[in-house]
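Just the one chain here, laid out as structure tokens, in the form predicted alone.
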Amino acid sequence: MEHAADPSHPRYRSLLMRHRLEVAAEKGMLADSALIAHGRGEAYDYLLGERTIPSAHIASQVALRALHDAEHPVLSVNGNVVALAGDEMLQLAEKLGCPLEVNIFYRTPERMEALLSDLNERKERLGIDVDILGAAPDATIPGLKGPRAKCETKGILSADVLLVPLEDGDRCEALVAMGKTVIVIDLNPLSRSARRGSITIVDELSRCLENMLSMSTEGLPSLESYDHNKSLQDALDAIVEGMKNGLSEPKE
């Protein structure tokens, strides 16, 4: 069930996302720190003006081109991604004809079962055919230790291009070290994932995915045209400008 707030409410989208996380937490899909992580990202979105800035739009186009041109693209999801934009991730996987793999930091059998069950219910409701991986890991990501390193050979391990929204820095670095093109969606341009990723989209997850789903796969800019450092700097500049504008607004 979606949030009951009026869609005309200025904080409707924010309230909707918080509600989705609350529901996911009740289902056992999230780690204990999930709500903290979301709140941190939401703060950055306020400063960005809760909009897709031009550099993020370009990065989204480059990312879609990289995924479309890949030999074996894979979309990786964690608990927050499924909760906030599970439908959109499945729709993007269908658009690209690629699998989606559940790969979480705090991996437990209970969380994996909850996430896989939720995704399969979404897939059935949407009426789409997408391979959902993660239930039977048979490989590990080199350089990582513990349960979070587990993955599937036919998924993350063999992928040449990966979309890893809301990723943790260690795993992002490990995937890049494997020679993979790693696309990150992160509202914090200073995070290790944002800085270490091959392509970083500084945007709110569901908004970014909606944009990518609306794009044609024809005529998109290539990775060679993407300037990673400039894209991150543009995001920082937008945040600084947002802070200035906020401080200059008259007090009520």
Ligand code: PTJ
Second form
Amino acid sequence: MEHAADPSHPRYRSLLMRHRLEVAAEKGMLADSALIAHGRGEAYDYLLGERTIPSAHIASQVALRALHDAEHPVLSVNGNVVALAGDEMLQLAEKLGCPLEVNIFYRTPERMEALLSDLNERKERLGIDVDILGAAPDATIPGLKGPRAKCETKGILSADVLLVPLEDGDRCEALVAMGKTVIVIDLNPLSRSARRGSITIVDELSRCLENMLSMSTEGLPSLESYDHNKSLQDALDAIVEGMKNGLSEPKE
Ligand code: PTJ
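With the form predicted alone in hand, show me what the form predicted in complex with this ligand looks like.
Now the complete complex, all chains and molecules, led by this one.
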């Protein structure tokens, strides 16, 4: 992936993520509102101190355990997710031995094609063997209307545990209503997805995936030990704390 700025730049990571979105936009992979969604995420990340807070770390451990213990785990990806962390999502799918499904909110045949071919190129470059689903939807998510309901029977429809980063609130609710364990990654602890998900990791997508990829799947905390509301409240508290102390540590 091309680099937007010198790695020594203090805002290098942020610039790199923006650059990845620019490249993906040029390839026709993104929704028109993708950059707005990213900007909202960036704002929350800034307030969280651009770090993985302890409650997010625990939530990601619980999430990895739930995915690892699942009978049929599936990782769902949209345009922003492929652009920002397509490699890491493929690597996580390989680590778990599960499929990845392209499932986008603003669905067009052109975007599906662009995302599937980008993922297939990444898969080849990384030399990993992962099933990439989404090209042949044969089912719909009950309770949702229109193209965003489309999914594959052997993927999202039959999954017992699903990872849905940067997910739309409606779809998250519909998946939970199907009885699935829905793992959300979302920097906004107040979003409908964050609140409605079964497990929510309030962390930046690529940072969270790097953490999950470095974790052993042994000895992780179980879902029973996870307190969803407390985890979200911790994220809000971290934002408030950061705001109170913000000026004592200058940011670039
Ligand atoms: O590719 P599509 O058609 O499925 O569309 C994808 C987007 C993201 C455009 C679509 O799902 C959308 O509009 O999402 P929302 O409703 O704006 O929600 C995105 C959520 O992700 C927001 O709560 C953001 O704070 C959060 N977010 C954005 N960037 C990141 C993030 N969370 C974690 N890491 C990020 N990098």
